[in-house]
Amino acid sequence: MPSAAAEPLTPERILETTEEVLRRFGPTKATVVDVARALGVSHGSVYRHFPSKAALREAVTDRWLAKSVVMLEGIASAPGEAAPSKLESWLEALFEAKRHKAGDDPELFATYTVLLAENSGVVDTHLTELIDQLTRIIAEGVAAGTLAAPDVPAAARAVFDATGRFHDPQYVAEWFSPTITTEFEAVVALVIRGLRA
């Protein structure tokens, strides 16, 4: 059986150890030199690829965060659903990816809210991303005659910040609640028939 040091060493071969390194050491603990040695590199072959711990903090950030982008854009840009619809699925989507990021995995997923408040660029450009998918569905609407919004990047602005607890990080506590998806489905409801044209 070849050692890890015989496989290449990549860019996504380090951020993969480095989460796996994060959740097992937690972010105040963790170092180059973990993801180093769990890698059988050493702590310079690492800075050869990110040029200090702080990018490879921010790269491994980006890598979480750019899955659920991926995921929602998906949802986003399908052709054939009614806006009204599209914009319901994808916030349920995002919904679930960040409950299930919080469920499947409670101390990574802990390890990356330290993280994100560290990364203040990176988790600016996920927003930006997010709110710029409910833009095009938003938008789509209104070309036909689905939803109204007189200004449709405030009002893809204001949909994100109206169902925030089903989605910032500071709400998860409350994303096991018994009654969290009868109350999401309330906020959303809301949220589609303050929109219908």
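We call the rigid core the largest set of C-alpha positions that still match within 1.5 Å between the two forms. These numbers were taken from a predicted model, which means no experiment stands behind them. Residue numbers count along the first chain shown, from 1. First, how it differs from the form predicted together with the DNA.
Put the two forms on the same core and the Cα of residue 15 is off by 2 Å or more between the two forms.
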The other form holds:
Number of protein chains: 2
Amino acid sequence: MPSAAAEPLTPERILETTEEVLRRFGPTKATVVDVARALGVSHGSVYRHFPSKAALREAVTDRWLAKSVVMLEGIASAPGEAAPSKLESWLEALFEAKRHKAGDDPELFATYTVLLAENSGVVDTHLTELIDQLTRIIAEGVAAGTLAAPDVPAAARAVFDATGRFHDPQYVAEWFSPTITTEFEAVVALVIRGLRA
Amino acid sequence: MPSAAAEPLTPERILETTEEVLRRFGPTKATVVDVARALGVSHGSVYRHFPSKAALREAVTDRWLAKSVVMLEGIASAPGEAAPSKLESWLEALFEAKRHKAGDDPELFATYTVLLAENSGVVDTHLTELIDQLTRIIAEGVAAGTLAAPDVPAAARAVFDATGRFHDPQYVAEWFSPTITTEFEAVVALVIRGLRA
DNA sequence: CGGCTGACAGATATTGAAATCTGTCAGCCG
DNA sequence: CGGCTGACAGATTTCAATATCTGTCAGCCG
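Can you swap the form predicted on its own for the form predicted together with the DNA?
Once more the chain from above appears, this time first in line as the rest of the complex follows.
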């Protein structure tokens, strides 16, 4: 057994190491035993902090998704930008973030795509958070008289659904087509026009 | 060998039998040998009409997709319906057709979903045909002054992309959620509002 | 005492040998 | 003669034996 590190074994440290192991071995080969080995502990110790491999992977997934939510929250709650323009910025930031992640490290992105498919509950929560941000932006626009929507949450959901091709990881392959930007802009323009007062 | 049928071996007959074999065995188990056996010929004879298994499966896929195109063409080219309403009818028919196919025989639908993933070229052609129909509907509306779009083909493409969740087979699982109809209507309303003159 | 270990049972994944399939073609049969 | 057959080589799939992994827990060690 490798010389024990003095650091205590915390959920946080396990999560970091799990990310690292997933990055190195991919979603199918990464095992709890690998994580334990990388931490220099027995795999039984990992089970002291997470009840199952599934729970561990779920926690990693949640952590990863949380980063985008925070970034987008910055745009959603920034004062001073009018709602229509803010809506466009938000959608562009969402697409740009996804595309960047996928382009920078395709293998890691593929790994997380697998994790996402495994953890539909976590994904649902995440999507709800994003749609909440959209709801707030649209509500702002309705209050200011620049946007119109009979049912604001439904409109937010519709905007999210309509732009799915540009944020749903199932479409990664299309995000690097030469025409994708034009297509994205056309959908965003259509959607914003549909929402204008 | 089974008693030879008098009927000549035609590409058409091979295609029908291939569909039948795919229906019975599914996309992973169906083999060229199975098709030949069902036809009462040797598998070498099948290769006389189709150069490869891939070409055979591609032809079956093409045939299947062609059916929807014909049905939707009926709506697209029907006279007497104003463009905004026709656009809505067309999108509803597309969604309804897909949902029906998927609900009636989920296994067969899953089989064709695999075939679709294998034959992206055929799918691309099919999508182009559908977007052409949309282009014609929108052009009609622009000519009549009921719709507005600076670039009609781009708008057609945007409408198709925006409604992807309701026709892309990757989303089958969601087509039977209790809220899907509401969500579909919200997206269609948003899109049509975005196109109105 | 309390966190950690490591052996264990059952579940899952890997491996390599055997079976089947794809695609070709020389020759048969009507 | 011309469409069809069936044997064949190489590629792919299947299957069962083997190895590894997951999750538990009695007991060790600091």
